[in-house]
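The form predicted alone is given below as one chain in C-alpha cells.
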Amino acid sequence: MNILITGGAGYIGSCTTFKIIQKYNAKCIIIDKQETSNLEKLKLNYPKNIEFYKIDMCNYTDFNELFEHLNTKSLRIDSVIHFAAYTIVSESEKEIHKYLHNNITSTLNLLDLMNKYEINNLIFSSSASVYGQAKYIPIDENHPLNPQSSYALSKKISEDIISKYSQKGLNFINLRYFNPAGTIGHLGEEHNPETHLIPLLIKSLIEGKIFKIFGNDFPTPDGTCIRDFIHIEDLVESHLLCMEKLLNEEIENETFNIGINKGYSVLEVVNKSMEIFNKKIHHKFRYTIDNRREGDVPILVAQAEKIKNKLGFQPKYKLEDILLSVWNYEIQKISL
C-alpha cells in the first residue's frame, strides 16, 4: 500500500504516518515544505517506509514533476491524506493573502494532479473553524458554515473545491477537527511558534513562566473560550478508519466532525492541569489575561455522533490523558 501524505512532516501528519507504517507496513510518500524533528524521528525508525520530498505545492510545475517521477517509478498511490496548510488563526487575519493563496492553491493543484494521474481517494484535514460562531451547541455537520478567519475560510473553500472534483470521480472524506492535542509515543507538537493551549500551558507549568489567557470576556460561564479537545491517538485512528473504508469502497463523499462531544474552557483546562500536576511543580504558577486573538470564537464543541453511527468510531481518551501525555513528552525532552 502506498499513501501520499501532504504536510507529513507536521504534528498531525507525522503522527498519522507513524501509525500507518505501524499498522500496515505501508510506503508513505511525504510532501512538505520543510523537515521537522518529528520527520527525522520517523526516518530514523522507518527509513524503508518513507520517501520525503521537499516541495511547495503551490508550484504546479514542481508538483507535477513529482507525480511524473512517482509514475515513472510505477509507484501507484492508493490514497492521499492532505494535511498541508498554514494553520495559525490569529496570523491568518494579519496575512490574509498568504493563507488564502497557500491553502487554497495547494489544494487545487493537488486535486488537479490527482485527477490527471487517476488517484481517486482523498482524506482532507479540515477544521471546526469553518462553522464560525456557534448558532447551537453541540455543533453537528449540518450547522451553517460561517468562517470567522482567513484560515477557516481557506478550509471552507477547499472543501467546496473538493466537492466539485467529486464530479470527476474523486472519492473524499472531509474530517473537521475540533482541537487535537496530546502525543503519540515520541511524537508531539513542535510548532514554531507554538500557539496551542495545552503545550503552552504544560511548558509554563514546567518552566515557571507566566501563562497567557487570551480573553476572559467571551459569552461563556467563566469568560474564557470553550473547546472540544480530542487526543491525537483518537484523531489518527479516525484517519486510518476512513482510509480503510475508502480503499474498500465502503463509503464515499462524506464529512465528519472529529471531537469528543464535550467542551472545556481555558480556565477549566488550567485548573485541571493544576489538579494533576500541582505536586510536581516547584514554583508558583501564575497566569495573566491578555486581549482576545483575532478570529477566535467563544465556543466550539462537537456533535460527533455521525462518524460513530456510520463508521463505528469512538474516542477512547479524556482530557486528563492528553495533559499527562504532553507533560511526559516535555519532561522527556528536558532530560535528553
Ligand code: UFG
Second form
Amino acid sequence: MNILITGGAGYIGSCTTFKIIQKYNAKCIIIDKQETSNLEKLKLNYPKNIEFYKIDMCNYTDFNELFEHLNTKSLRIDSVIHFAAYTIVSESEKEIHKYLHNNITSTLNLLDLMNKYEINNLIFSSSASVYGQAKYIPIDENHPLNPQSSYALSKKISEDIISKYSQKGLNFINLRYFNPAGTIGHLGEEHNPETHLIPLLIKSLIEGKIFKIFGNDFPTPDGTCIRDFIHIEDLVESHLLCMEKLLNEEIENETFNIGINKGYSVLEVVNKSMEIFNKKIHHKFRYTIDNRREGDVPILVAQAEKIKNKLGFQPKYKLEDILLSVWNYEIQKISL
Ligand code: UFG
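Just the form predicted alone so far, so send over the form predicted in complex with the named molecule.
The complete assembly is shown below, putting the previous chain first.
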C-alpha cells in the first residue's frame, strides 16, 4: 500500500505516518516544506517505508514533477491524506494573504494533480474552527459554517474545493478536528513557535515559568475559553479507520467531527494539571490572566455521534491521558 501524506513531517502528519507504517507496513510518501525532528525520527526508524520530498505545494510545476516522478516509478498512490497547512489561528489574522494563499493554493494544486493522475481517495485535515462562534453546543456537522479567522476560512474554502472535485470522481472524507493534543511515544508537538495550550502549560509547569491565560471575560462559566481536547492516539485512529473504509469503498464523501463530546475550560485544564503534577515539581506554579488572543472563540465542543454511528469510532482517551503523555514527553526531552 502506498499513501501520500502532505505535511507528514508535522505533528499530526508524523504521528499518522508512524501508525500507518506500524499497522500496514505501507510506503509513506511524505511531502513537506520542511524537515523536522519528528521526520528525522521516522526516517531513522523506518528508512524503507519513508520517501520524503521537500516541496512547496503551491508551486504547481514542482508538484507536478513529483507526481510525474512517482508515475514513472510506477508507484501507484492508493490514498492521500492532506495535512499540510499553516495552522496558527492568531497569526492567520495578521497574515491573511499568507494563510489564504498557502492553504488554498496547495489544496487546489493537490486536487488538480490527483485528478490528473487518477488518484481518487482523499482524507482532509479540516478543523472545527470552520463553525466559528457556536450557535448551539455541542456542535454537530450540520451547524452553520461561519469561519472567523483566515485559517478557518482557508479550511472552509478547501472543503468547498474538495466538494467540487468530488464531481470529477474524487472520494473524500473531511475530518473536522476539535483540539488535538498529546503524544504518541516519541512523537509530539514540536511547533516553532509553540502556541498551543497543553504543551505550553506543561512546559511552564516543568520549567517554573508563569503561564498566561488569554482572557477570562468570555461568556463561559469561569470566563475562560472552553475546548474539546482529543488525544492524538484517537485522532490518528480515526484517520486509519476512514482510510480503510475509503479503500474498501464502504464510504465516500463524508464530513465528520472528531472530538470527545466534552469541553474543558482553559482554567479547568490548568487546575487539573496542577492537581496531577504539583507533587512532581519543586517550585510554585503560577499563572496570570492576559489579554484575549485574536481569533479565539469562546466555546468549541463537538457532537461527534456521526462518526460513531456510521463507522463505530469512539475515542478511548481522556484529558488526564493527554496531560500525562505530554508531561512524559517533555520530561524525557530534558533528560536526553
Ligand atoms: N491558551 C491560553 N494560553 C496559552 C495558549 C492557549 O490561554 O498559552 C488558550 C487559548 O487562548 C484558547 C485555548 O487555550 O482559548 C486553546 O488554544 P490552542 O492554541 O491550544 O488551540 P485553539 O483552540 O486556538 O486552536 C486549535 C488548533 C486549530 C484549530 C482549533 C479548532 O490549533 O488549528 O483548535 O478547535 F482550528
